[in-house]
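Just the one chain here, laid out as structure tokens, in the form predicted on its own.
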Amino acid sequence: MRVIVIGKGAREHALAWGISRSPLVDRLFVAPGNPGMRDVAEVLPVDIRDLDVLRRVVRDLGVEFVVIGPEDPIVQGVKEALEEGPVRVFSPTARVSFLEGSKVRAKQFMRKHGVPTASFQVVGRGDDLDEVVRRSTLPAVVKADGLAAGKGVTVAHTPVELRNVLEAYLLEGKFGEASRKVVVEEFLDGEEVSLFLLLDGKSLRHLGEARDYKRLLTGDRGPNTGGMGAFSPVPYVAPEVRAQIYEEVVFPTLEGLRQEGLTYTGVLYLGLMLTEEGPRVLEYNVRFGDPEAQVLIPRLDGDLLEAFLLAWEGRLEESDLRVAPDRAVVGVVLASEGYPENPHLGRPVVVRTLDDPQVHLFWAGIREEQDQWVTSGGRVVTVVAEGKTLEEARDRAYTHLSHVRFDGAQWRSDVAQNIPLQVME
């Protein structure tokens, strides 16, 4: 089977990593990819955004199975549109992104089904920012509605902070039409989880769950930017906890879709806060995290990519994909100098060769000049690595940081440190 990845990421290259590994596959492209990726896949640097272009690259390769990695090309309707011919595309439908593609509506669909989250209230341009303001609890944390590359996030802490947090976001237009409207909402207090679910439109498979580090710096200092590192298992959801959350959040998450009439095929990401109170809803996405995808896959057994057709076929039951109970994995991203608000590109990137096989370095801000690579982007490598335990894992992981170099790298030295063991009663 001739298989093809949309995206150009680390998420996108993990991906491909672990399809490459399915006998099922004859031949794997990734488009638009990177020079990184090549180890497991060819590479096509084409425009993802020109569907026409898309088309003819998935006819003429003879493609027989797409999967989309990125929130954009589903929000935009890519499978709608490759699906116009033979081919099968694996991805969430537009119609059900709205989940991860407006901020408001999710939250909407949240209050209406009775899943757990955050107190709201929704802002737009011509509202009383003063008004919100009075009426907000501090702190009070503000989203943008639409899409903003994982950035779209700011905790404001005081009156004058939360008015010019609106301001920036609604006013001077900092995330362009993604914050032409905002949700401002209670901050919660606890720990965050991110737990993944694999679903055919009838039944899940569960996937795991992960926890990455959003602020640029240890301590959890800086700027939110799109995740400086992850790890897996998660050692405060214990069993008890993961049918807790699947009693209050996912059922009824699931169950709200049924009765809006939405079949939902593909990975389902739940963000959530463990709270004193219980589980409570920070996002929906309606994909595959980054970094949470690199150190999830790894710890998956069974056929990746069988498990994707099945679901695609609405037959997930039949898959013998399930979470490796004794593996643990931990990521730590190496980002550009600058990053996330103006990463300095065009560093060279020199890799020593990798002497484990339980290391892998899955790319993304790369690019080839001159038979060189250099930075590309903000988010330029996670360096995961596999262990019996957690601790065992992210010793090996930040050993073999060494193994790649570029000038000004910036990184996360406390990735899957001080972990609580419980953080709910």
Second form
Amino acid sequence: MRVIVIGKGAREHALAWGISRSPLVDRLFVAPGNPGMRDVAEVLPVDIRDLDVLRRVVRDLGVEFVVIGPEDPIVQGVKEALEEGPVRVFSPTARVSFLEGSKVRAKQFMRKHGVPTASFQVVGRGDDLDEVVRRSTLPAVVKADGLAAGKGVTVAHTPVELRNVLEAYLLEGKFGEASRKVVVEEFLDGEEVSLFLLLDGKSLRHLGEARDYKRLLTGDRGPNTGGMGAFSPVPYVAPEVRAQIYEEVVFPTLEGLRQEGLTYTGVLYLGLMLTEEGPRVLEYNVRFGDPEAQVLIPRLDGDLLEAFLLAWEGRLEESDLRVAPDRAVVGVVLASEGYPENPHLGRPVVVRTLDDPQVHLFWAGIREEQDQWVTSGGRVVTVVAEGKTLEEARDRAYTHLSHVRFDGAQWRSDVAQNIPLQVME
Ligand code: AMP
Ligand code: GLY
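Since the structure above is the form predicted on its own, I would like to see how the form predicted together with adenosine monophosphate looks, so please show that one next.
Let's see the whole complex now, leading with the same chain.
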């Protein structure tokens, strides 16, 4: 079968790597991809925002199955547009993508269906901001309603700060249309974890938990980023904690979708805060995380492509995809100097051949310039290592960081270090 993965980051490289191991694949493409993905796929550097281009690629190359990595094409209805032709697209529908595409609607969904989440208010341009500030408990978390490339969340600690954030979001249009409305919610204390599910509209498959590192610098300092590293499994998600998350969060979410008449097929990402009072949903995402996918996919045994195909058909029970219980995976991101505000690009990248089958380089921000790879984005590569334990995987990942070199590279040195063992006692 001919398959195409849509996207260009390390998440999509990990997806393509997982799919390439399936005996069902004849040819695997990725669009727009990056040159680092050539180890597993044919890279098609086309403009995927142009639907006509995408339709032509699918038709001319005889693609039968499309796997969408990032959220934008999902929210924009690329699945629906492509499925007008004879191709199957693995992705949730645009209709159900409000779970990620609108924080306001996602929160309203949670409230309506009893999914535990931070208490919140919805604020629009016409609202009295002084009154909103008076009603809020501090610190307060302000979230742009629409997609903001992971940058739409700000924590305000004082009334003045909250007022300024609200003005910037609502009145100065900091995130354009995406911040015409905002959610102002209670700040939650606890340990974060992300849980991933594969859904076929009727049944589910657990894809594992992961923890990512959003702050740029070691010790959780510096600005927020797309994610500087991740690990899986997450030791503080003990079996009884997972059972509680399923009981209190996962099942009410799926029941809510059922009651709304929404069929969800694809990967569902639950961003959770494990608080003293139990698990709370921070956000839903309608796709894999980046860098979470880079550590989750190498933990999966079985046929990833077949699982996606079976999910599309509503026959997920027949899939052999399983999380390997005795395999830990750690991923460390190498980012460009100046990331996230102002990454310096165009730096030559030198790669030393890998000698260890338990190490993977999943590439993101690189391009080719006269037969030489140069940096072309903030996050350049995720160096991923497997091991029997998190310690072993972490040591292997850090040992192999030196296989990729470019001037000004930044990384965190504490990925999978100092992990709490227990939360929510
Ligand atoms: P979101 O995009 O909603 O997941 O928010 C991005 C990040 O902001 C989360 O991963 C958390 O680290 C943080 N965050 C979001 N909501 C809250 C909250 N209510 N309390 C504390 N931290 C939060
Ligand atoms: N790592 C966070 C995300 O993918 O949204």
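Residue numbers count along the first chain shown, from 1. Basically, rigid core = biggest C-alpha set you can superpose within 1.5 Å across the two forms. Just so it is clear, the model here is predicted, and its values are computed rather than measured.
- With a cut-off of 2 Å and the rigid core superposed, Pro325 has a Cα displacement that falls short of the cut-off between the two forms.
- Once both forms are fitted on their rigid core, the CA atom of Thr93 lies less than 2 Å apart between the two forms.
- The Cα position of Thr158 differs by 2 Å or more between the two forms after fitting on the rigid core.
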